[in-house]
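Have a look below at one chain only, the form predicted on its own, in C-alpha cells format.
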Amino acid sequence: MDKLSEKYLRARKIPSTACSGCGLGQAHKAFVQAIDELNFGIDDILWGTSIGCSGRQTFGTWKGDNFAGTHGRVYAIARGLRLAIAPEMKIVLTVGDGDAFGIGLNHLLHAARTNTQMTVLVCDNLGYQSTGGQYGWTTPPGVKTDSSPYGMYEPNWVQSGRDVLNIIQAAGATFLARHVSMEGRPLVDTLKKALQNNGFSLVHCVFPCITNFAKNALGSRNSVNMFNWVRNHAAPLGQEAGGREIFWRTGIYHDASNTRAEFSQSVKEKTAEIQREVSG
C-alpha cells in the first residue's frame, strides 16, 4: 500500500478486484490526491457510490462513513443526507456513466438545479462492462459491443453537437469538467477545484476497460492500445484540430463556483423564516 492507500483507504479493499489492466484505479486514486492536497481528512466526507464497475470497485474503500444507492439513485440520498451532516462536511460520489447519464440522470439534474453540495465523478468506462459488455449512453459512434456487433449507431451524450454537460450546465450546476483517467495532474487539480465549490460539481473521467470494451471494439485486451486509443481521442478544449478523431474535449466546461446558494443553507434560512413568522 503507499502513502495515500495507508491514510485514506481501508486495507481489506487493496488489491482491488478491478480486472487486470482497468483504468478506473487512476481516476479513484486521482480523487484521493486531491482530497489529500485539499487536507481533508477522514471525518470531512462522506463517500457514497452506486451500481456497476465504479460502485462495486470504490464501495467502502474510503475509512470514514461511505453509503451505496441503487441504480441511479445515489443523488436523490445524497440530497437528503446533505441537510443532516454538518455543513462543513462534503459528499463526493463515485457513479459510473450510466448512474450518471442514463437511469440516473433526472436525479442528477435535480441535484444540479438545487445547486446540492456534492462532487460527482463519473467514472466512464463506455458502457455497460461489468454486465457484459453492451453499448451504453456514451459508447463512442461505429464502435463494436456485445450489444452493437455492426457499430454503435445510436446518438450518444458526448458527440455530434450534443453534450450532456450542456444539459447539466442549463439545469443550474456550478462546476462542470471532462478528462480521460490518464491525464493525471490536470484530473487531480480539477477535482479540487470541484471539491472547493459549496454547491454541485461533476467531473466526468473517461477510463479503459479492457475486458470487454477493449475485446470487442479493438479486437484484442492489449492494454497499452486501449489506453492509447483513449488517450488518442482526446483532446483539451479549444486544441481539437489536427486531423484527429476527438471524442473528449478535456478541461474544465462551466466554473460558477460558489455564485449561487447551496440547496441545504436555502432550506435552513427557509425553515428558520417560517418558525420566525409563525411563533410571532
Contents of the next structure:
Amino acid sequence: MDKLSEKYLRARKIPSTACSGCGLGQAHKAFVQAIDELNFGIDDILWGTSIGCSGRQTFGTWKGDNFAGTHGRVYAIARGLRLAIAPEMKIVLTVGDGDAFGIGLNHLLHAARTNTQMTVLVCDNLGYQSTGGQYGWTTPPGVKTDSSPYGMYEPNWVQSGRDVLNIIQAAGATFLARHVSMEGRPLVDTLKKALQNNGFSLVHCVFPCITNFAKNALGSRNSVNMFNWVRNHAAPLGQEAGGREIFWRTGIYHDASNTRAEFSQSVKEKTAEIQREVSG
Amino acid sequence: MKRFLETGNFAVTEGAIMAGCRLFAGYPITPATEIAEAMSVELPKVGGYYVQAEDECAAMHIAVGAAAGGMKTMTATSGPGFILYADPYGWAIGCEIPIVVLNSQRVGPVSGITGAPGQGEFYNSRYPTQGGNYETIVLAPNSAQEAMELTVEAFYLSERFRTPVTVLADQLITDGLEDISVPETDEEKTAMGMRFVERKVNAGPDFYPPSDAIDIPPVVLGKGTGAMCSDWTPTEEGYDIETVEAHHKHSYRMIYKIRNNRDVITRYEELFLDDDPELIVVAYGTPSRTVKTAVKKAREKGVKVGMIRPVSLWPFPDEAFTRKAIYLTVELLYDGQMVREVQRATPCDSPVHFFGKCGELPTVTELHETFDKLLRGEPLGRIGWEREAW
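With the form predicted on its own already on screen, would you show the form predicted in complex with the partner chain?
Let's see the whole complex now, leading with the same chain.
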C-alpha cells in the first residue's frame, strides 16, 4: 500500500477485484490524489458508486462513508442525500459509462439542471464489460463487441460532431471535462477543479479494459497495446489535427464553477424564507 | 384537537409532518397528486423540503437518499408510479433504510381510470421489488382519519424495523372529503394510539447484525461513521460479498425481523364474530365501510353474519381467520387478490367466495343479495364477466 492508500482506503479492499491490467485504478488513484492535494479528510467526502466495473471495484474502498446505488439512479440518491447531509461535505460519485450516458442519463441531466453538488467521475471502459463485453454508448464506430459482432454501427455519444458533454452543459452543469486515464497529472488537476465547484461537476475518463474490450476490439489481451490504443486516440482539445483518428478530445470543456446557486443551498434558503414569512 | 373537513391527502400530510417527515419527493399522478401539492405547501413551513422529481423512479430514489442521510422522508403515488418504485424500493429494503410510501390505488391495469378507486396492488405491495428474500409491511386505512393515523404508524414501524412501509390507500380515501380530527397535544396523540420514534444513527462497526432483532438504528450516511450500504449482499460491516452464507444471514434478517415481530405490526378490526357467524365477510380499505353497513343491517334482520377488516395487509393477519364459516371477500377489482390469502389463512373446510367491483363501491343491496345466496348455498354467478370464479 502506498501512502495515499494507507491514508484514505480500506486495507481489506486492496488489491481491488479489478481484472489484471485494468485501467480503472489509474482513474481511482487520480481522484484520491486530487482529494489529498485539496487537504480533504476522510469525513469530508461521501463516496457513492453504482453498478458495473466502476461501481463494484470502488465500493467500500473509501475509508469514510460510502454507498453503492442502483444502476443509473445514484444521481437521484445523491440529490436526496445532498439535502440531508452537511453542506460542506462533498459527494463524489464514481460511475460507469452505461450508468452515466445510458440508463442514468435522464437523472444525470436533472442533477445538472438543478446544479446539485456532486463530483461525478465517469469511468468509461467503452461498453458493458462486467456483463461480458457488450457495446455501450461510447463504443467507437466499427468496434466489435459481444453484441456488435459486425462492428459498432449505431451512432454513439462522443463522435460525429455529437458530444454528450455538450448536452450536459446545456442541461446546466457547471464543470465538465474529459481525459483518458493515463493522463495522470492533467486528470488530477482537473479533478481538483471539479471538487472545488460547489455545484454539478462531471469528468469523463476513458480507461482501458483488457479482458473484454481489448480482446474483442484489438484481437488480443496485450495490455500495452490497449493502453497505447487509448492514448493514440486521444488528443487535447484544439489539437485533434495530425492524421490520427481522434475519439476523445481531452481537457476542460466547460468551467462555470461557482457561478450558479447550488441545489440544496437554494432549497434551504427558500425554505428559510418561507418559514420567516409564515412565522412573521 | 383541530377539526377539518378535508381530503385524505390533507390528512396524510398532517400525519407525516406530525411523525417528523421533513422531505417529500414525488411525481404528479392522479389520485395522489394532492399529497405532493399539500406537502409543497406545508413542508417548508416546518423547515422541510418538497422535491418534484423527473419520474417516479427518481422520486423514490431522492426520498430514500435523503432517508439514508438521516431524514424522515416520504413519497406518494398511484399504481402506475408504484411499479416504477420497484428499483428504489429494493434498495431501501436491502440497505434497510426507513421510508414511508403511500399508494393511492386506482382502476388498472396500466393507466386505467385515473379518478376511480381500485385495489389492484394488493400483491404488488407485498412484492414491491425483485429477488424475493424479504418481508414487507403494508397498512391499509379505510378513512381519511385513519390515513392520518396509519401514516404516523408507518413512520413508527419503518424506524423500528428499518425498512420501507407502504400505506395502501385508494382513490376514495385520498380524494374524499371527510371530518378529520388532528391531535395537538401529546395526550391527544396518545389517546389516538399514535406511536412515535426518533431517528437514531447506527455507528457501526456492524451495520447489519445477522439477527431478527428490531430497534437497531439504520445506517446513516454523512455522519462520519464509516457507514457503508449497497445493493449487493452485505457482510455485517457493510462490505459487498458474494457468498451464499452471507446472503443467508442477510435474508434471514429481511424476513424474520418482520415475521418474528408480527405482534408489533399486525392489526385488524372484527365485527359480530362472538356468536360464531355462518358467514364472515372480509374487506379492507374503502369498500370495508360499505361492507360494515351491510353487515350491521343484515344483523338487524337476524342474519348471522360477521366481518373482518385487515388493517395490516402484510404481514397478513392470519390469526383473525381461525373460525370455521363461509367466507366472502369483497374487493375493488374483478380478478380477486385478497381472496387467495383468505383461502390460505382460513380452516380447510371453510369455503371462500369472492365478490368484485371495479371503480365503484358495492351497494348494500348487492351485498345483501350476495349474503343471502351464499347462506342458501346458491352459486354467486350473475352475468357474464361478473361470474364468480372461486
